[in-house]
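This document starts with one chain, in the form predicted on its own, laid out as structure tokens.
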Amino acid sequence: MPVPDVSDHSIDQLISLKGRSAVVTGAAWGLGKAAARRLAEAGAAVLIADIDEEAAAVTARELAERFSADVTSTRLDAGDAASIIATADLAENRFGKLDIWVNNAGIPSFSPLLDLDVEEFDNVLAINLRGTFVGAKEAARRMIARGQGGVIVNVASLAGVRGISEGQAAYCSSKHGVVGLTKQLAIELGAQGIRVLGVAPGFSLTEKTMFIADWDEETIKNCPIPGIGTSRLGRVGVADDIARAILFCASDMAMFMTGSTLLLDGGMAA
């Protein structure tokens, strides 16, 4: 691949995604929706892929109207390889190419070790890790065939770099796998001009984490998160904190970065 010279490009040019296309999995809500919003704002055509087909369609319409962008949606089951392949095919057929793939879809697990059965463990890994593997593989296959490179962004977690609270054996295993997979994909795909990066959020407020935690926003902002840690910035993360990092990874601002996972935890791991 030729070495791009962007030293004379403005910040606006470096962050712009005009003319590029993106798939964001698990993008009907939360972090995925925030990431899709930032990518669309930067000029990308975006496919919202989520198991909640109705919510995905609502999000796509909202973003298309807000940014006058080409944003569409599809149903995606991240635990089903055939569903992921169909999503990649749809994106390529709709946009004519595939430049950016964000592996965001995932599920939590809260069972303590002795209560964690094999079926739950396998299901968490099937969606969080195998789904990321299949998504990256299918995106890379299409990017290589086109010969113009691309970017794959994997959403890991603070649980991908350290242990956290009780009941997270399956989730921690899956997210540690995502961090390792990100490194290996970067090694294997770099020669084809494909950059692979990860983002690892700490606790971030979304519709789903508020529901799961059953804590009100004020409590979360002012107290340490049990078993996770305390933000050193005086607040927990919000979805757009992660979305901005994903936009950075996808853009030419990060064009000499691959294999890294950015820790977005407000200093919780410090």
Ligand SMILES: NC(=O)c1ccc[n+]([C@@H]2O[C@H](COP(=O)([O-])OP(=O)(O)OC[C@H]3O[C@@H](n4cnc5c(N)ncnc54)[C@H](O)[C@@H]3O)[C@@H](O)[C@H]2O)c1
The other form holds:
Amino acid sequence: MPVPDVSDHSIDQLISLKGRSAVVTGAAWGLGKAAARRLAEAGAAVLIADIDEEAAAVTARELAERFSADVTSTRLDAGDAASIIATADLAENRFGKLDIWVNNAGIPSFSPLLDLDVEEFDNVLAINLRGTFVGAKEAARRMIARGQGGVIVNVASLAGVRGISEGQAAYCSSKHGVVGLTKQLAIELGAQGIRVLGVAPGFSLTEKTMFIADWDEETIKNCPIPGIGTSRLGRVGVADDIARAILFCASDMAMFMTGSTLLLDGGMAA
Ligand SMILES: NC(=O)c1ccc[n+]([C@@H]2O[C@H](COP(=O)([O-])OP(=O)(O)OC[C@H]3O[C@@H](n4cnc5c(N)ncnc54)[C@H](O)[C@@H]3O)[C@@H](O)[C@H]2O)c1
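What about the form predicted in complex with the named molecule, after the form predicted on its own?
Then the entire complex follows, led off by the chain already shown.
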């Protein structure tokens, strides 16, 4: 494989995704929406794939107008392999190719061990981990067939690199799986020019997490999470903190990175 020398490329060129296409799962709301926004802003054509079909369509329209970009939407259930395959087919037909796949769709789980039944455990694993596996596999299949490489970005969590508070057994298991899968797929796909990276948010405010707690000013400032710690940066994370890292991973800025998961936690785990 020739060594690419991009040292004379401008920063604008390196971060640009013009001419590339991307699928972002779970992008109707939250971190996925913020990521889709940055990818579209960087010039990518984006497919917003989400179980909330109506919100996905609204987000797609919003981004298409804002960035004069090719942004479209589809219904996706990340817990259903057939639905993921249909999404990959749709993206390939619509854009003619698939360059970037962001496995972001995920659900939380709060049951302490003795209340956590097998059905809940399986459902969390099916969406968070199996959905990531199938998404990566279907993206890789199409990238390999085209022979031009690609990038897969998996959204893990701080709960993918350490244990969290009570009630996180299913979630934590699923996200540790995502971090492990990211390493393994990097090994399997590197020779095909496909990079696989993860991002691990600590805690980030989104339309939904904003309502989890009764956020007072002190909480927003330090974001204390019982048993984990506080943000060292004097503020809580926001969706765009994660979205910028996803853009970085997807772009040529990160062209020599694969297999690692970037921790985006404001130093919480430091
Ligand atoms: N926000 C945080 O603090 C935080 C921290 C660590 C990790 N994460 C991870 O980031 C990702 C996004 O989280 P978020 O906070 O933006 O969540 P969110 O609930 O705000 O958004 C999740 C999106 O996924 C969609 N979705 C849910 N189930 C789906 C399914 N089965 N198939 C397809 N789409 C589905 C939802 O409709 C929504 O648009 C998740 O994987 C989550 O585990 C979030």
